[in-house]
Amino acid sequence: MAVNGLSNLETRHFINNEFVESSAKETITIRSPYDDSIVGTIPVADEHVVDAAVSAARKAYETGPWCTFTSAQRAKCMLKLADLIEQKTDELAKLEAASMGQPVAVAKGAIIPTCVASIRYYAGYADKIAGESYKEEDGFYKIVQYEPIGVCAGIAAWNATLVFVAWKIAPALAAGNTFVFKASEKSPFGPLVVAPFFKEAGFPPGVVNFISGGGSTGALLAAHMDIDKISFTGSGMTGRKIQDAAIKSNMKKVTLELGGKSPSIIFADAELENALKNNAEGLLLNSGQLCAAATRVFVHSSIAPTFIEGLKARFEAASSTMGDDPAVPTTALGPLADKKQLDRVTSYLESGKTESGAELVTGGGQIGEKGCFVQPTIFLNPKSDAKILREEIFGPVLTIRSFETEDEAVELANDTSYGLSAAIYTASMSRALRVATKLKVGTLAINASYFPDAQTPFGGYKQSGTGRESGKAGLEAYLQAKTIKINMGV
């Protein structure tokens, strides 16, 4: 298959270090959100394929060479993997542009470097998984050791596919687990390019397996009796289904990252140009298709008119550049991921214009007749129960409301069922830290928009999910404690 000049792209499932045929007849066709051309097709993994992938992972974990690998050997393979991915940055960026419209500039500037950095970070952790010991008391010497969980699975969202490859697989491997990974059906090709790199990097057969498919394949993973842990990034509705299936099957461990409706609070003493830059670029990166994007902006009433005019100007300048091919290096803003996502976002735009009670400041519609481009949009003062204020849109759409006091700002920011991220803009660090402790979120930036990194945990409060990925906490999610008590009197 050829994709934007890339030939011989393998699209079969990758199991036991080999691409394999699927007995299932069902396929999914991926179309470019830029021009609706067919990018390619993937086979849908049915029960037989899922069983084969899990069986390969189980064998590798229990009896294969992987279970004898030292921590240094695991780290060496992971570092080699990171190098191989980094060397294919251009090809991987083109695939993301073709399948879900992510500009190559975004993929090369943020997504792929984050993937590579995360794999290297966890490679460094492989030989640093320490245990604990306690001096003899009551006749017993006590040891706590931390062991891998076993066979793990990951289901990724489409907006930052290669980041999720790293966040889900790398800590699992550093801890000694094996893995079955399913990419989103909207962006499946990058992981399939990465798949054979695991073999080239020295990972034994079965350690990491890649399968493709949609919701039905994900459901099979969630309910599988021989998977010990599953990690999912995506919608709250699907996350609930996965948690329910995990509990009803074998009570496998679950990590869920389920999105956000993040606040940005701008106080009167904020450095205005910095606040404007970060609130514009932070939302518009990846066309608003980032779960941590600050989509609810609360600005102090004394600077609100100036801030709104400044943000409007930035949004309209960005809108004037939209419509270009995301595969072109100079393109900054791409289309939404596909027609389904376009329909979702435009339905919220209509709701904002007709039901929210908000003033449309700028945007509010589709750009052009070709592709899935939407104008960067600002709504002012929506009603407190408006859908555009309360539900995750996952597009270049934000709301603005003003506030008078610090307590009011905190109350407005926390008035959501989500709790993934937040931003605070102020010249007073004491205020920033005071407000930060009051916000019910898992990640937060001061005088900047939030973007994850390899060293720190990522995840949220409330309905933004359970557990954490990235950082040390991401590694701990793939370990389980075993307590050993030794009777010193024998």
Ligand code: NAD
The other form holds:
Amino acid sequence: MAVNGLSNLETRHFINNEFVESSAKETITIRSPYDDSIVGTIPVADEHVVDAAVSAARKAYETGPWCTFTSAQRAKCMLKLADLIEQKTDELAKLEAASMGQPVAVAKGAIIPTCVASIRYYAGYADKIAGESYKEEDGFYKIVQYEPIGVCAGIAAWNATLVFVAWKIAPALAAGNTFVFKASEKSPFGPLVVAPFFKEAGFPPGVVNFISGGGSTGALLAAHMDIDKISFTGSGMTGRKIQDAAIKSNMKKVTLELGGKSPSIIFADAELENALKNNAEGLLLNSGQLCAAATRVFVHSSIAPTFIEGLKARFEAASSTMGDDPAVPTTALGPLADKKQLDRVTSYLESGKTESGAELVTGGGQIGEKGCFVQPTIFLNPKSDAKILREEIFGPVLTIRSFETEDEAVELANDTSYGLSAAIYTASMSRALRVATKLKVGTLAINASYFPDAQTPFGGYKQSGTGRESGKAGLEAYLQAKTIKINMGV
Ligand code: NAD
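Requested next: the structure of the form predicted together with this ligand (the form predicted alone having been shown above).
What follows is the entire complex, opening with the chain shown before.
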């Protein structure tokens, strides 16, 4: 298949280190959110395809050459894989632009480098998975060793597909697991380009398998009796279904990376230009389609008018640049991922304008008639139960409210069912750390918008998920402890 000038693109499932035909007839067509043209079609993996992928991963885990690989061999394959992905950066970026409208500048500047860095980071961990021992004091010498979990699966969202490939598959491989990955049906092509790199990098057949499909394929994975662990990135609604399916099937271990409604608190002593720059760029990167985006802004009343004017100007400047092809290297802001996402975001804009009690400061509508572009939008002072304040929108939309005291800012920031991320802007580091400790969030930036990195854990408090990806915690999520006790009296 050819995608926007990229020829010979494979769209079949990748199982046992080969692209294979699908038994199922169902397909999903992906349309460009820039011009609505057809980008390509993927087969939907049915029960038979899912079973084939899982049994390939099981065989590779139990009896394949993979179980004899030393940790150094695993690391060597992973480092080669990272190089191969890095070399294909241009093509991968074009595919993200074509399928879900992510500007190539964003894919090349942030997403693919984060993917590559994460794979290299976990390659470094492969031969450093140590255990513990306890000398005899109660008749037993004790050993704790950390072992892989087995056959793991990953189901991903579409907004940073290759980051999810790395965050899920790389720690699993470093720990010695095998994997079945399903990308989002909105951005399925990048992982299919990456799939044969696993073979080229030296991973034996069955170690990593890629299948395509939508919710029905994801549900088959979540309910599968032979998958030992599943890691999911996506909405809270789907996350609940996955947790439920895991409990009702084989109690597979579950990591959930879900949505957010993250606060940004700007104190009166904050460096204003820095706060404006980060609140604007942090939200608008990927057109607001970032789980950690700070969408609830709380600003001290003494600087609120100046801050709101400044942010409005930046949003309007950004809006005036939107509408360009995300495949063009100079395009900074792309469309939303597809028509469904456009409908979702515009319905929140309508709710904001008609029932939230908020003042529309700027934006509030679609840009042009072609493509899925939405104006960067600010709502001021929504009611405390407004949908635009309570629910994740996943578009370039934020709310602003002012506060008087530090305690009030903390209370407002924590008044949400989510807890993924936060940002604090202040010149006082003691205040920043005091507030950071009180915020119920898994990740937080001081005087910056939050962006994940390879070394530190990423994940949420409350309904933003369970478990962590990235960092050492992301590796531990693919290991299980085994305790061995030796009777020293025998
Ligand atoms: P989604 O829940 O609609 O879909 C995510 C994935 O789940 C897709 O691959 C989809 O095919 C699959 N799926 C759908 N129904 C399923 C089912 N019943 N069983 C199993 N799988 C199923 O989410 P989305 O629209 O793709 O992504 C946006 C959401 O992802 C937002 O809420 C965003 O905040 C969240 N997100 C979270 C993180 C994080 O790391 N915390 C990162 C990015 C995105």
